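In the block that follows, a single chain appears as structure tokens, in the form predicted alone.
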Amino acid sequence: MSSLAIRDLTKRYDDTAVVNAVSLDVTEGEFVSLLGPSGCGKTTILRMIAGLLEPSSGSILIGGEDVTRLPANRRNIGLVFQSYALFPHLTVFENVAFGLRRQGVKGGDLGTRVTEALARVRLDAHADRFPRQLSGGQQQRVALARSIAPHPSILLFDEPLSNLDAQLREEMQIELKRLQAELELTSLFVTHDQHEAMSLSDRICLLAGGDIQQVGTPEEVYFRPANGFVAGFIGSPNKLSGTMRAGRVEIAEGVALHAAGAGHGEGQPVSVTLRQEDIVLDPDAPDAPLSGRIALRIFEGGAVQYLVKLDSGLELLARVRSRGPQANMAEGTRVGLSVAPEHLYVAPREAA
């Protein structure tokens, strides 16, 4: 087990920097996710750490050793890809053994290492099967076993769950969380799925345009976004435009909201981020200062989403628990809305 550090890591193509002087520390045994939209640079960072792509500048340290110019096969890194990349003509055992054989592991040690890795992912009973005889989730677990069998210093994941259906994805998230707790392997996980990042990570590194926007625990990133991009990317937000009026945020003619510590000047244009789950709906307060009618009700299983059309004509999305007291309001119901000031994120419009 080793730490991972990247220092001013940069990748340019001609005059375009797809990764711009990124620095990040991952401590021993920590699970960190690189999260962000397509094209933000997260996979490029991972490929540079893996030795599959050469940085334009900067350095990569594993366990304190500078590996920036070392070839991939000398970095002792485990890789789990989006595609399972299993050999269809080899059994599960032989797929896991493949990398070990190339390292010169033989005999009883080989069998022990393979069996141990398969047991870690609960596939030791499937050692003699071929990939075609396994489900997608099982194939991904074989790929995971193959990556941990050589006892890597760090483990890299490149969107490994994106090819799985929703139920299998959730099962694999639990599998990865369990395995991480058992092995305490230093791990870097690339994903564009914020739910995966929130569920799995000790910390999240959120990227946009090749730059780090925020690094923090899932709770810090969710509840205390560092800027307008983070606030708008995480959760299920309503993204609005507003203007500061007398210390409040006017989001429509006659509709103004209090925002904690907004700190913006009178008349300043601002962007406003308001998460759906932070809007409180009250059918017993139809004449509240902020009110409207439910235009749509969408049942989502564990939650109910409402599209509320305010009297001003502005529409907001709100989400409540499907077993909660406001879960069965019919379309056309008049409701009051309220938002705690600390749940409103306000930023200068040009910075959002």
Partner chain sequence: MRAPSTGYGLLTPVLALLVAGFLAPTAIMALLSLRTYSGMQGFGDEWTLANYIFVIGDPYYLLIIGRTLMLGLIVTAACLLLGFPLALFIQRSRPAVQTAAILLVIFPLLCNIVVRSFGWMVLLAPRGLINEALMAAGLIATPLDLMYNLTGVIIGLTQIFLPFMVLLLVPALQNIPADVEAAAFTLKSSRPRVFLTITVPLAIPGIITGSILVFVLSISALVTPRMLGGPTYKVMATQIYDEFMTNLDWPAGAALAFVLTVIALVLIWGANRVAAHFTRGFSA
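What I would like now is the form predicted together with the partner chain, since the data block earlier showed the form predicted alone; can you produce it?
No partner chains or extra molecules come along with it, only the chain itself.
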């Protein structure tokens, strides 16, 4: 396993930069996610690292060696695709053996290496099948075995779980994480799914519009978003707009909230991000400065979501644990709302 570094990596089509001077380091054995909405450039970055796309400028280093001008077949990387991209005309065994044969692995050694890789994904009993005889989850596990079998320096994932249904996706997440930790694989994982990125990653690199917004551990990205975009993308936020009034954020006529570190000038228009799970509901304080009525209760299993209509007419979504004390408030109940100042993310409003 090797480290991965990209330096000022840029990709332009005509004059539009889809990836704009992105620099990122992934240390040996680390699992980093490239997270962002579609069109943020995350897949473009991955394909440039794989050698399937040529960067407009910048460099890519694997294990300290500059591979920017090397073709994909000489980069020693593993790539797992969203579409699995198994070779349909070859058996599972031959799929996994494909990269190994190119390395000159032969005979009994080849059989051992293939079986070992297939055993890691618990598919060693299926070596003689053709890909189409396997389920989607099994096919993706074969693709995973195929990419790790030749012992790549780094492993790249291009939304590998997106084609799987929800339950299978969670199982695969756990399997992937276990395998990655066991083999200490340096991994770069592209996804648009924040939950996937959080549960798998050592660090998350959040992208938007071809620029890095924040790089940090899942906790950092979640609890200390670097800007309004990150705060709005991570978690399940209420997005409001407000104005700074006397050091507080006014989100509606007469409704103002304390925000920590909101060093914005008086009268400055701001966007406010307020996570659903950070709103505290209190049915015993119906006359709190911030109060409203429960307009809708949505039971989600592990959580209960309330749509709270404030007296000013503004609607906020709040989420509480379904086994907690606030789980059974009926629609129409008056509640007081409070938000800790440090849970309010305020950013100057950008001209949209």
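Positions refer to the first chain, counted from 1. Between two forms, the rigid core is the largest collection of C-alphas that superpose within 1.5 Å. Quantities reported herein were computed from a predicted structural model and do not represent experimental measurements.
- Relative to the superposed rigid core, the position of the CA of Pro71 differs between the two forms by less than 2 Å.
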